[in-house]
Number of protein chains: 2
Amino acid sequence: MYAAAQPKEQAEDVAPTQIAGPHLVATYRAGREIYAEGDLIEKCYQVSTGAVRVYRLLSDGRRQVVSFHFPGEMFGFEAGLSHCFFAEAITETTLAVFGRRQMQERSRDLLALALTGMARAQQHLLVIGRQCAVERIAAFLVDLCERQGGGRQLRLPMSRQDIADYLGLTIETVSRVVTKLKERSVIVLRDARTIDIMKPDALHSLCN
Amino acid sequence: MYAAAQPKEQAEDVAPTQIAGPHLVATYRAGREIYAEGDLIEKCYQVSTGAVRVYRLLSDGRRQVVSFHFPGEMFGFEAGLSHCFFAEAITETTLAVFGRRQMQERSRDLLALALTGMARAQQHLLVIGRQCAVERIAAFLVDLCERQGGGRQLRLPMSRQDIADYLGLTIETVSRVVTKLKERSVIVLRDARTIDIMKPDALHSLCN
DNA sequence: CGTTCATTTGAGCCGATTCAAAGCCCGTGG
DNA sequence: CCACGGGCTTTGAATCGGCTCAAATGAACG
């Protein structure tokens, strides 16, 4: 039943194994789908390893990214009965999935993981709305910090199109934005997708 | 004990009353607080006349709104015990008022509500984030008019200001957009807060 | 009729985009 | 081990859409 609903192109991609109780485990490779604008609305997930995507497009080609997920954190979730946005798997990502009876017995938790939705979404609304580039930045950069644990170092699983598309930017003025912090030294580089944050407290104050 | 809970300065505005079962109607004269930033979350609210906008805040001053409330729409639940934005009548508006107990009795419908609520600001934040001026007017007045039944003729409760702070923009541009959509006939203005909608697939065709 | 506030219009500027090219990283194959 | 190719990222130069600043117009109200 599970494999019957499982769209074919990404058959050999998904390799869905029955575990202890409640859910299954999937694994994507870098790139895949997990679902699509249109899909029906069967099941949400929860990252355990990887990270994801979610996003719109426009009819000619211009794409809005309206989150990402990291371990631990929960998507799949939308209002009506198919779905308004397409989730990929940034790099090789394992998911656990939860099929609709489990999603009714939660329906308390998926209250709070909707509302926690709605405020992730109306916060981004006032970063792409009415903040200017480089706060864009950093106040991603401090996000992305948070949920990864506050550490200071900091690793980006999203190429420069994603986090380009995810704050209304292009990838060049990501990349000029980033070297303008890099060279006020509030941030190194170690590469291009790991970051060492080196003044919070000044990054923190971009923000606004 | 409702009274208790409503902040002085809105005593004057606000004249709760009890009707039967299980709300009361609050009124707010046009501009006046519903809740601000900080307030602790122990109502939901129902729109029965008027109009509402749910906004932030920047220290600078620059404000994003989030939302507008017409007639039988919902807002006021979010994530976490206190408000992160604050909400305000826009005309003279009269509100159905719930507490937490019948929130609670109807947790299933907030779901809903809280889903749907996610939807629109994931939308939103395609509409800010990739789409130009003209689009963004274009599609806010598409939704608008979906909202208020479909007609030609549109009111709009809100000011220029409201609407930039809305889509991201300034009063100057959403001005001269609208300016530019009359010379070209798509909308007629009748006053600057009555528009009829002359080419409803021209409108349409604008929001991509 | 004057005051006040909202809206419109104009002119010049600026931040972000576009277009173009170079640099860098990494896997592949000779 | 190095040359090659392809993807991603960075950098540069010029353009442009929307912003800022400023002023005029319009509408509402005492």
Given for the second form:
Amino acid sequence: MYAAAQPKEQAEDVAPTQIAGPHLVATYRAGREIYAEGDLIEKCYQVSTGAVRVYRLLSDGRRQVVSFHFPGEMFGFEAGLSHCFFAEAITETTLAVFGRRQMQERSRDLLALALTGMARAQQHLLVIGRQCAVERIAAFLVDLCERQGGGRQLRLPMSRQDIADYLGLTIETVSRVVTKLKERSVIVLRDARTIDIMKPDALHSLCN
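Follow the form predicted together with another copy of the chain with the form predicted on its own, if you could.
Single chain only below; no partners, no other molecules.
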């Protein structure tokens, strides 16, 4: 997590690590709720295709995105009996759904994936707590590079507002920093959802 993006050729698709064995499959259209705050915790989920955001609504009406999940990654693990967060599909998303019985039968595999997610969440807290806007966005892009296979081209399923709510910034600040990175030739914007990392070493140096 938040490691250096290695300058290697981008693969067409990153092969996710899927949990073997029987499970339910559910498809959600973009923007559809997967679970809500207060729902009982009866399942966990692994992304097969698409992307998911997990967030909480604050008392003043603001939204705090706490995590994004991509193919092969697990979510839905929380302490207690009910969810403290909302989960939504960002794009059309297919999930492998594991109930309590399947969770018990595959506890070792699920635990390994859950711990990976927890480690990423802990690192994200350090980024939010210690870094300025440029450093936060640089760390976010480097993390996406790693999670999408280490290549130089990033696909961004989330919006800039999602990124702002994840990094504790305003959308204006996100746009300003992205423009600054573009002007420095660190990145190239192919379109609204695709970024080419032109100087991975320079991007990584901004995270420190």
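Owing to the predicted nature of the structure, the values given are computational and were not obtained by experimental measurement. Numbering follows the first chain given and starts at 1. For clarity, a rigid core is taken as the largest C-alpha set superposing within 1.5 Å between two forms.
Here residue 117 counts as shifted, since its C-alpha moves by at least 2 Å between the two forms after the core is aligned.
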